[in-house]
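This document starts with one chain, in the form predicted alone, laid out as structure tokens.
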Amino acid sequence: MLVRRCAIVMIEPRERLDFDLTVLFRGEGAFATHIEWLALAAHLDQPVVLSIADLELLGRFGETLWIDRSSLPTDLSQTGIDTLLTAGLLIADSIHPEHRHRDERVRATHWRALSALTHIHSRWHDINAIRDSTAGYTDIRDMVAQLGPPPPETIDRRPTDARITLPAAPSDRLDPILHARYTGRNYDSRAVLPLATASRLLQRSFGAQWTRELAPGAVALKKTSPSGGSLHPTEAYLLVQRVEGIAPGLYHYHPIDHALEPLATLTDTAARTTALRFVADQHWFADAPLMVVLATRAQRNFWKYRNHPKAYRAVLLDAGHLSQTFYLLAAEAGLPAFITAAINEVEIEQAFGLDPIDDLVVAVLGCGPAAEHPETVEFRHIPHLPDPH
């Protein structure tokens, strides 16, 4: 039997605080510090608690060579090293052919080993925002309230006598697109989005403007927002919940042909809850018609940035790229939109069949008509009101 250490692992030491009766009673506090030692690896979705011992034995191996079993040093723990192949930081040539398989598709992606580790071990999976990350705050108020108020709106470099104040900014014809942009908190849950307004969000988003074979084999997409390397590597995966003609569902959107790919047919009950989940319970984003998934391909992106410390930062502005030109379209139709990075990964490529090695989650767009009376707050334009510029 052949082998080696897994490609990408990190170890965190991680402490836990644990009531503790005996500390309490040498009046040293009530809590004692314990120290788990776990293990990340790129391949694996959870971490591994190792003791001392397993870790002094994980660093007796190296990523690259294989080195066969047999011929290993007497004094290694074999039940140490079973241990390790089970939990798959260890890989074999020829048992646990689910790990070897895996840590072989994360060599061949090319990942950079923090930003692999970053984007796998970040992932939600059944989480409510509201339930988990608001720690009890119920609005802004009571954020301050507890935490005391926010750092300032901005801050000042420089003295007041020392700027320089710039001319007015002239009006022009981008601005009423600008300035009736906004977040949109509250869809109305009974509007259908018009299929032209939705084909037209979709292509000029997403879409293949022109395409040009830059190299045998090599196909350049030109699109309405920039991308690294211009390699534009992220899909758009459609959640429809009410769009006109199309079946409640998932899709995915082919930027060249400009066309839907069904992949699952829901009904509108399963549809809602999906968006649901998809949005980590953020009910307020659950109701808008269309929702977009950006999904970046690793390896078109890794492929030309090969274990590139600036890669998946790449990833990350292409997501805000994207998400930009989304909130001018469906601004220009009149529609709010938004975007949300507190999202259930994991639930999310299980409904589209994704896999976090080849396939990067980032965010989840939206966008529809507006519910008439809001319920969550929003910086919704109110027409009569005069510009405050």
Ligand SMILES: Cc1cc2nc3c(=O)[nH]c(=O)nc-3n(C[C@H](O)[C@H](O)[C@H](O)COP(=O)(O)O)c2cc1C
Given for the second form:
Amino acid sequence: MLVRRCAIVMIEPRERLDFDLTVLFRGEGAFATHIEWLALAAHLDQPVVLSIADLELLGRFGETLWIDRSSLPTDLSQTGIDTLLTAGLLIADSIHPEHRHRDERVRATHWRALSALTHIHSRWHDINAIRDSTAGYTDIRDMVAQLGPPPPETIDRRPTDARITLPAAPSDRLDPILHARYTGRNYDSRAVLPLATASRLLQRSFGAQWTRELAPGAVALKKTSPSGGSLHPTEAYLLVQRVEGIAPGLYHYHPIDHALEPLATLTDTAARTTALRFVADQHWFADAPLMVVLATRAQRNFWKYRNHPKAYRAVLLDAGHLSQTFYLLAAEAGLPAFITAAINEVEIEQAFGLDPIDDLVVAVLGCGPAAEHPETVEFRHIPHLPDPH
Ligand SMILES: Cc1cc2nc3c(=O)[nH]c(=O)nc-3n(C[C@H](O)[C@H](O)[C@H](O)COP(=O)(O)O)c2cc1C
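Rather than the form predicted alone that you just supplied, could I have the structure of the form predicted in complex with the named molecule?
Every chain and every other molecule in the complex is listed next, the one we just looked at coming first.
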């Protein structure tokens, strides 16, 4: 049997504070500290707790060359090797094919180690952002009461008299749209998004306005947002609840053909439940008739930026640009929009059949007609400007 270490693994000493009565009785406070050694691997969803012996053993294997197990030094613990193989931190050519398969995928995708671990181990599964908030504040007033005020809203780097005052910004054509843009947290739960509106939003946000072959086989899409390396690796997946003429369900948007690829049909109730799960139970977003999941194709992005320290940052920035364009198009149509990163990536991956090694779910966007009477706070109208809504 041939063995080697998995491609990407890092070790974290994680502190756990346990309530301990015996410590309390010794008069040393109520908590005891436990340090666990955790192995975070890019092809494993969960950290693996290691003993010091496991840790030392893992350090005896490299990730590149396969070694015949029978030729390993005799001082290495065979039981320890079995434990690491079962956990997936050591990879074998002939057993645990699931670990080998996923490890090969990590290698083939050219992930940067820190980026892969950041992405894989920051994904949520079955989180309710409201119920599971560990912060424990009831609202912003409560936060200020407990934490004191946040750092000030602006900073002064020079004294006031050293400033160069700029001329007032003249009004211009973008202003009405820029000023109408806001994050909607109150969607009309019965309103249907007109197909023409949805179509324009999708085409102008995520559609290719042009294609150009830069080299044989290397086609660049020209979109309305910029993209690192001109790769546009971010795909738009849709959760439709109420779009005119489109059945509730899951779709992939094809940016060149400007077409929806149906992936699953949902009942109205299932679509609403799925929406709520996607946005980690942020109920103020769940009634948006159209949601868009931004998922970046690692293979396309890392094709150019192989093992690159900035590639993951570019992915996140790409999603931000697409989001702002989407917001502005929604504003043009008189609609609020939203973006959230507080999402259950694992449920989203499962729903659309995505693997996080290859497809990075980054954010969920949405939009739709606003409810007449808002219940959740939003900046719908800038008071000193005419109300565009
Ligand atoms: C990256 C990002 C993540 C966000 N996540 C959330 C979120 O999880 N929940 C939410 O209610 N709003 C979220 N928002 C919206 C912001 O709260 C909102 O932009 C901010 O309150 C300012 O309001 P405005 O967009 O109307 O100007 C997010 C915005 C951004 C850019």
